[in-house]
Structures are given as C-alpha cells and as structure tokens.
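This document starts with one chain, in the form predicted on its own, laid out as structure tokens.
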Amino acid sequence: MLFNSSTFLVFFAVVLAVHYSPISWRLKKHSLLWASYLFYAAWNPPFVVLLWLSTLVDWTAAQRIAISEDRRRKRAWLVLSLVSNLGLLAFFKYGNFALENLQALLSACGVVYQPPALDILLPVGISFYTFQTLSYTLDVYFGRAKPWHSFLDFALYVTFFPQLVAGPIVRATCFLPQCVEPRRATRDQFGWGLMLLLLGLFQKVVVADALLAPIVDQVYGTGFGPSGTAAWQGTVAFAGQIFCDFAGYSSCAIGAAMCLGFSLPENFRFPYAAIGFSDFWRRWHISLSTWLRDYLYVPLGGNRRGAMRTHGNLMATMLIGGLWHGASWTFVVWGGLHGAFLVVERWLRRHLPERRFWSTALGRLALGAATFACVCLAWVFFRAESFDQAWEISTAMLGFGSEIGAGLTRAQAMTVHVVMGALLLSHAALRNDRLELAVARLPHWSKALFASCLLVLVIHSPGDQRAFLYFQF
C-alpha cells in the first residue's frame, strides 16, 4: 500500500476514525497493530509471518537476557537474536547475490557450476524492521534499556505502519514509552501532521516522479553513453530524485504518526547544505547513520584506538552501510566512497592548518559545493545498473568522456537547473533551522495558500504511480 495511492487515503481515514473513537486505549492499540499488519499484507500477505517471527524472537530474547544471571546465557540469547534476524535478512536479501558471486568465483577457478534458480522475493522493508528489532535486543543486552512489560506495545513498535516499510528506524526507547498513555494529537499537531503528509506527497509525486525521474531514466537507461554535461545533469537530477523520494516518505511517515499522536524521529535535515561528509551523514538518513554509529562503529572501537584503527572502523561501517542498501557490489562501492571521503576529511582536519578563509561565507560555500559534487559522484554507483555503466558515467563527469554523447533536451536541462537550484537554495536557507519553526513563522494566509498550491499540484501531477525507491532496501 503506497502513501501516494487512493487506497491509502481510505485506509488512513478509517484508522483515524477508529483511533479517535470512544474505545479503550488497549483496543486502540490493537486496532493500530492489526491495521499495520493489513498495511504490510497489501504487498505480500505471507511475509507477515516474518514480522511475527522477528517480534517473537526479539521479545523472548530480551526477556531472557534480562533475567539470566549467567553472562554466557545472556550472550547465547543475543546470538539467537542476531542469527535469526540477520539470517533471515541474509537469505532473502543476499541469497541470490551470494549464489551469483559463488558461481563467478568458481568459474574464475575453471569450475563450471550452475546453481539452482532460487528466485527469492525480497520482503519489502525487511532491512528496516530487522535493524529496528535488533536495536531493542542490543539495548537490553548492553543495559541501555529494560525489557518492556507489554507484548502488545512491543508488537506495535515492530509493525507501526507509518514507518514500517522505509523508516525512520525507530528505537524502542523512543517509541515504547509513548504506548503507556493514550495518544491524541492536539489541533496544532494534527494540522502539522497533515501538512507533512502533503509536503511528503509533493516531494514524491511532483518533484521526484513527475519532474526528475524521467530525466534520470533517460540518462541512466539509454544504451548510449551520455556526454559529460548530460552525465552531470542526470546525476544531479538523481540526487534530487532520491532525496525527494526518500525524504518524502519520511515526511509522510512522521506526519501520519503525528496525526495519531505519536512522535517519530527526524530523518533528514537539509543534507545538501552539508559542509563536509561528517556533516552530510548527520543530515542524511539520520536514523540509519546513528544506528550504524551506535551498534557498529562504536562497538568496533570508534575513534578510541588511534588514527589507523579509526579509519578502518569508518571504512568497515560505511562498506556495511552500502551493502545494507542492496545486494550489489555497486552499493558496496558507494559505501566505500563515502568511507574514503570520511577518512580523507578526518585526515585533512588533523594535518592541515586552520585557515581563516574556510570560516568565511565564500570558504564555506566552496566546501559545501565540493561536498555536494563528491556526493553526486558517489550517487553514480548507487543508481547505475552495472559497473560498466557507472564507469562510463563517472568518467564522463570527470571530463574523460566526450561531449558528442547522448544529451538532454533544452527543456529537460532547464528543469534540472530550476528544480535543483530551488532545492539547493532551500537547503542552504534552512541549514541551521527546523522546517516546523520556519513554517510557523509564516502568516496564516501564506501557509493556507502554500498548502493549497501543494494539494493542487499533487492532485494534477502527471506521471506513473511509482513505488518509493527505498522499498527495495
């Protein structure tokens, strides 16, 4: 069930009606739980079983870890949780990938091996809810949280439909305390929640799908190598597409939850205004970057064991983060590039003297532009269908291609310049602000006019009804 579908509008209206009806809080939580199962089952009903399995395993493991006095038993229950969750993720997401690479390796050694076709169907959102349930068990194991007392609350935490499929990845310590008392949005919260839903749909339907996706598909879908200019235009368009698509989903998720009285964490903070790559990852997919920091980077040693170990930890974290996004070596390279960017940035901060120029407006603009350019170069490997295509497009962007290659029409090029110019300017203007506070400062008539314009554009926007890009992860 897509947020950008009429089915969801009917579904959400019914959920709201039940949630604000005069029934007990426990019955409301039951209704949200089963509505969430229905929401997920709309894609593939049998995969609801995987949600049940993750819920039962991590609930039981956390309870046993808490009551076990022997450290070996605690560790055994943690291992059970890790093996169960990561095992399911590995099978469904990386099973075909592992077989393909095994076949290629044996072929390189002169062994002909034809593996059986598994044709494994990827359960939507499995990467998100796997990390979410794992964080609960790990927090209990490390003593950062106590096991929750209500199985109903925990099941709702795992399956809460607004963020179930593509995040934000919510921590149990953030969500479960909200289940104790009845949740009811105030008038201002409900209005802002609807505004976030509308803004998210505008980002997805109008900007990502109608304006930018056709341009990206032309540059990355053609069989002919693009010119250097077209390669940059197509990749910059993809930077806008993936932001508006994913941030649009996050806005819809946060807005829908807010209408129900729940608070979800911020997932994007104007990332294309980042100055440096550490700053970028404090602004992009915040729930994943903080998860990787807390449950992978820090346990590996973080920055506590010398410069070389820190660089290795950064690379390992980003490589795993790249692989989390998809079962392809191109995603690993994307993660590796960001790891390399972070390592180089850290080295430069340590070894280059501070210069006053970099703290000026012009210096910060130059650093921000360099950050965005490098992020776009990395996006090539995220979007490309193969290494050959990624190499072809990235070399064209670096000036080693030819301007004779395939290009965009004048209208398409203008679309990229206008849309991405507006996006970058808005990120720069709001870099140190919060969207909610910025909108709150506007007069009421301008907010009403803005919302009306968004609604008209969403309703009348042409184009296909595309699934959100991060559903594949």
The other form holds:
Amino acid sequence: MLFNSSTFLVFFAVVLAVHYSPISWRLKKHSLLWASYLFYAAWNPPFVVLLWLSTLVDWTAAQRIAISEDRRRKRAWLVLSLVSNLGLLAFFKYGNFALENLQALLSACGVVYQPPALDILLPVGISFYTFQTLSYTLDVYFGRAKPWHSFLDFALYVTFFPQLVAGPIVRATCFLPQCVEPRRATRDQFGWGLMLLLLGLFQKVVVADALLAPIVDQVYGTGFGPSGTAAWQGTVAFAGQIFCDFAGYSSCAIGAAMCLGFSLPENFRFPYAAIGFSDFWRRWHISLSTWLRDYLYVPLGGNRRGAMRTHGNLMATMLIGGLWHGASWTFVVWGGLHGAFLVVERWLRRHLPERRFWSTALGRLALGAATFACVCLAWVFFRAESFDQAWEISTAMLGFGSEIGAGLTRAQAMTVHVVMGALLLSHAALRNDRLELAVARLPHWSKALFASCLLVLVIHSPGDQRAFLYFQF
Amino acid sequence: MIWLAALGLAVAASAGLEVFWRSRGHRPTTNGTGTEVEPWVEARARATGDAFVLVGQSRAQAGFCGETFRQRCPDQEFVNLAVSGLPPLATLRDLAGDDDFHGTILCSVVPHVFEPSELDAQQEYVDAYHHRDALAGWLELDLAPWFRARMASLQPKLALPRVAIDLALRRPLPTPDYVTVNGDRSMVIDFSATDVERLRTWRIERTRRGLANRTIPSPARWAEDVRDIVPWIRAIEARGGRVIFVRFPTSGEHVAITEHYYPRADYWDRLADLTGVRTFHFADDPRTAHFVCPDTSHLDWSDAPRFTAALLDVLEPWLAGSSGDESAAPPRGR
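Next block: the form predicted in complex with the partner chain, after the form predicted on its own:
The next block holds the full complex; its first chain is the one shown before.
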C-alpha cells in the first residue's frame, strides 16, 4: 500500500478512528499491529510470514541473551539472530547477485557454470526491518538495552506500518518505551502530523514524480547519450527526485506516526546544504547512517586505532552501506565514492592549514557547492542501469563527453533550474533550523494557505503512480 | 480551524479549476493516465457468470455504447474489455479458460487479428488480472479512477505543474482531446473537436503502410490460424456461453485498402464456417451499413448510441436463442 494512493487514505482514516475510539490501550496496540500486517500484506501477503519469523527470532534471541550467564551461549544466540536475519536478506536480496558473480568468476577461470534461475521476488522493506530488529538484539547483547517485557509491543515495534517498508530505521530504545502508556496526539501534534503527511505527499507526487522523474528517466533512458549540460541537468534532477521521494516517504511516515501519538526520529535535515561529506551523512538518511556508525563503524574500531585503520573502517562501512541499497556493483561504487570522499575530507581537515576564508559566507558557499557537486557525481552510479551508462554520463559531466549529445527541451531545463534552485535555496535557508519551528513561526492564515496550496497541487498532479524508490532497497 | 480553512480553500480551488477547464471544453477521461490496465483488471473481474462482454480494440470501444446496451438490457451485466491498439484474442483465450464465465462475448475482429503474431497482444492486461493478489486486490480499492472519470481537471495533461511550465514559457493552455475514455471504459470520439481532414489522411496512410508492411497469410494459412482458436470457442459454448464475431464499421478508403489485402470472400466470409459461430459484418445489414466513420476507422460519439441500437436489433434474434439454437435468424455467416 502506497502513501500516495487513495487506498491509504481510507486505511489511515479507519486506523485513526479505531485508535481514538474508547477501547483499551492493549486493544489499540492490537489494532495497530494487525493494521500493520494488513498494510504489508496489501503488497504481497505471503511475505508477512517473514515479518513473523524476524519478530520471533529476535524476540527469542534477545530474551535468551539476557538470561544466559554463559558468554558463549549469549554469543550463540546473537549468531543465530545475525545468521537468520542476514541470511534472509542475503537470500532474497543478494541471491541472484551472488550467483551471477559466481558464474562470472568461474567463467574467468575457464569453468562453465550455468546457475539455476531462482526468480526471487524481493520482499518490500526487508532491508529496513532486518536492520531494525537486528539493532534490538545487538543492543541487548552489548548491554545497551534490556529485553522488553511485552511481545505485543515488540511485534508492533517491528511492524509499525508508518515506517515498516522504507524507514526511518527506528531503534527499540526509542520506540518501545512509547508503548507503555496510551499514545494520543495533542491537537498541535495531530495538526503537525497532518502537515508532514501533506508535505511528504507534495514532495513525492508533485516534485519527485510529476516534475523531475520524467526528466531523469529521459536522461538515464537507453540511447539518450546526453551532452555535458544535459548530463548535469539530469543528474541534478535525480538528486532532487531521490531526495523528494525518500524524504517525502520519511515525512509521511513521521507524520502518520505523529497523528497516532508516536514519535519517530528525524531522517533528513536539509542534506543539500551540507558543508562536507561528514556533514552530509549527518543530514541524509540519518537513521541508516547512525545505524551503520553504531553497529558497524564503531565495532570495527571507529577512529580509535590510528589514521589508516580509521580510513579503512570508513571505506568498509560505506561500501557495505552501498551494498545495502541494492544488489549491484554500481551501488557498491556509490558507497565507495562516499567512503573516498569521507577519507579525503578527513585527510584535508588534518593536513591543510586553517584559513579564515573557509569560514566566510563565500567560503562556506564554495564548500557547500563542491559537496553538492561531488554528491551528484556519486548519484550517477546510484541511478545508472550499468557501468557503461554511469561512465558515459559521468565523463559527460566532467567535460570529457561530447557537447553535441542530446539535450533537454527548454521546458525541461527550466523545470530543473526552477525546482532545484528552490530546493537548494530552501535547504540553505533552513540549514540550521527545524522545519517544525519554521512552520510554527508562520501566521495562522498563511499556514492554512500553505496547506491548501499543497493539497491542491497534490490532487491536481495526476500521472503515473510510481512506487517510492526506496521500496526496492 | 487551520485545517478546516485549508480544506475549504482546497475544495474551492479544485471546484474553480474544474469549472475553468470544463468551460474550455475539457471532459473527464481516464485516457492517458498511464493506469489504463487497472480499470481493465477491475472490469475483467466482473466478467463472470452470464455477463455480456465486449472484446476488441478502439473501434469497438468507440462504436459500442454501454449506456445504450444497459437501457436495452438493464438486468444484464455489461463489461467492456476492448483495448485500444491491441488485437483482442488473448482476452478471448482467457475467458475461454475461465470456468466461471458462461456469458456472451461480442468480439470485434478483422482478419489479421487471427495471425499468431497478434495472439498475445492483450496478454499484458490478462497477466495483470491473474497476477493481482486476491487480498491485495481487495485492499487496493483505488478511488482515483472514480474521481478521474468524473473530473475533467484530473487529466494528466491538465496537471498543475505542467500547466505552470506552459504558462511560464508563454505557451497556450492545453486544448481538449477529441478522444476521451469514460469510467466504464467506453471511448468517446468527438471529431468536431479536431481537424478531421488531417486525421483522415494520417489514418489512411497509417493503414496503408501498416498493411503493406505485413506478410499477408494465404487464405489457407489464415484458415489454419483461425482453426487454432476454435477450441477456445467450444470451451465457452460447452459451459453455455457464446461468441459472436462482429466487424465494426469502417468507411471510404479504409474499406478499399483492407479489401485489397484481405479480400472479404477469401477471409471474412469464411470465418463463420471455420469457427462455427455467428459472424456479422456491418455492411450486411441496411440498419448498420449506412454509418460513416469520419476518420474512416471509428464512429463519432454521436453515432455510437444509434449504431449500438441498430447492432442490438440485428443481434437480438441470436441473443434471444441459446448458444446451440440454430433456428434464430439471420443466417449464420452473413
């Protein structure tokens, strides 16, 4: 079920009606849980079994880890959780990829191997809920959290429909305590939740799908062969599309949860106003980057074991982060590029002498522009269908392509410039602010006008109903 | 209060847009939404029992008026499964394999649709129907098509971002389409809203080029192809259903060109004997022969109800009898 479908509108209205009806908190949690299963089943009912499996395994593993005195038994239960969760992820997400690479490797060694056609369907959201349940078991194992007392609460934590299929990746320590007392949004919270839902739909339906997606699809379509200018325009449009698509989903998720009285963590904080790559990753997909930091980078040693090891840990974390996004080497290269950017940034910070210029508005603008340009170059590998296409577009962007390549129409070019100009300006203006506070400062009449404009634009931007891009991850 | 005001403003703005676009001649349509498959899937789900099912392409979609049928047969479920631009036999095959269906299929065909290369043209739609999950299908009560079928301002070409770009570039506002598709999937073609002469020239050229590029099967080869689909018809008849092949109207040069490549005596006139079912050619009855297609290939919306009524008059004796009733007039194959 998509947030941008009328089905969700009906579904959410029913969920809200039940949630605010005079029934017990336990019954309300049951209704949220079963509504969440229904939400997931709307896509493919049999895969609900995977959710149950993940819930049962991590619930049991965490309980056993907590009561075991023996360190080896604790570790065994953790390994069981890791193997079952990552095993499912590996099978469903990376099964075909592994077989294809094995075939290529054997072929390079002169061995002819024809792998079986697995035809595996990727369960939507598996990367998100796998990381979410794993974080609970890991937190219990490392003593950062105690096993939760209520299986119902835990099942709801794994399945809670607003963030189930595309995040934010919520930590158990953030969600489970909210299940103790009945949740009820205040009038202000409910209003802000609705506003976030509407804002998310606007980002997704109007900006990502109606305005930018057709341009990106054209530039990254087969046989377009873009000129340098068109390659930049198409890639910058993709930067806007993926932000509005993913941040739009996160806004809808946080807004829907808030209407139900639950608080989910922020997932995006105006990332295209980032100055430097460490700043970018503090603003982009925050719930994933903090997950990778806490459960991968830090356990690998983080920055505590010398410069070389730190650089290695950064690269390993970003490469795995890239692979998390999809079973393709282009995603690994995307992660590798970001790893390299982080390593270079770290090196420059240590070795270049400090100059006042970089603290001035102009210096910060230059650094922000350079960060955005590098992020866009990396996006090429994220969006491209193949290395050949990524090479074609990135060489065109770097000036090694041909200016006689295909260009965008005047309307398309204007769309990219206006939309992305507005997006970048809004990020720069709100860089050190919070959206909630910025909207709260508006007078009431302008809030009503703002909401009605968003509503009219969402309703009157019909077209292809596209799934959220991050569903495939 | 803020939300009530926002909702009120949004409703007022939407109503204003609707009035504005309608005043410029735009009508509601589900065409061009990129979601044509979903309404078909929804319609296919209703093609059960003794439903009356229209199968074909745009000629049937535009020429057969569902409203007229419903007035004539108010107790009969009417389902429009015609798909513009795609030969229909994959749908016929699907209905043949559906044990829940024992109704009547009015199948609009021309000789070339029986060729093997055309058999799977509508398979994408059929697959979408069969791959829909029962629970997911029940949950996906998509309200969008319902609104699109009733609001002119919800057409993709009138999307506000698109119109805003046009206005910024000082381009004229979008003009109404001469083709719209209703919520029941019937097509409305208003030739008064387009340059008919240009359209006719384009259509004739397209038909001429399309047929010239085809490898026309010999009558014997074509007969073999037709025989391949006979088991589907028998399967439908075995359950008490029936199939009627109909040639919808074409006019002028279109008739001459198709006659050149597929002479009627060698192809169409043999269809009834080859399949053992009723066939009806629009030119064979004065009640349907006089209709003129402005673009040579499709009826105007104003003619569709009258043509449908005339066609139902012709078919009435057949529809009144059971599938195996040979006594009903008119004679088979004419």
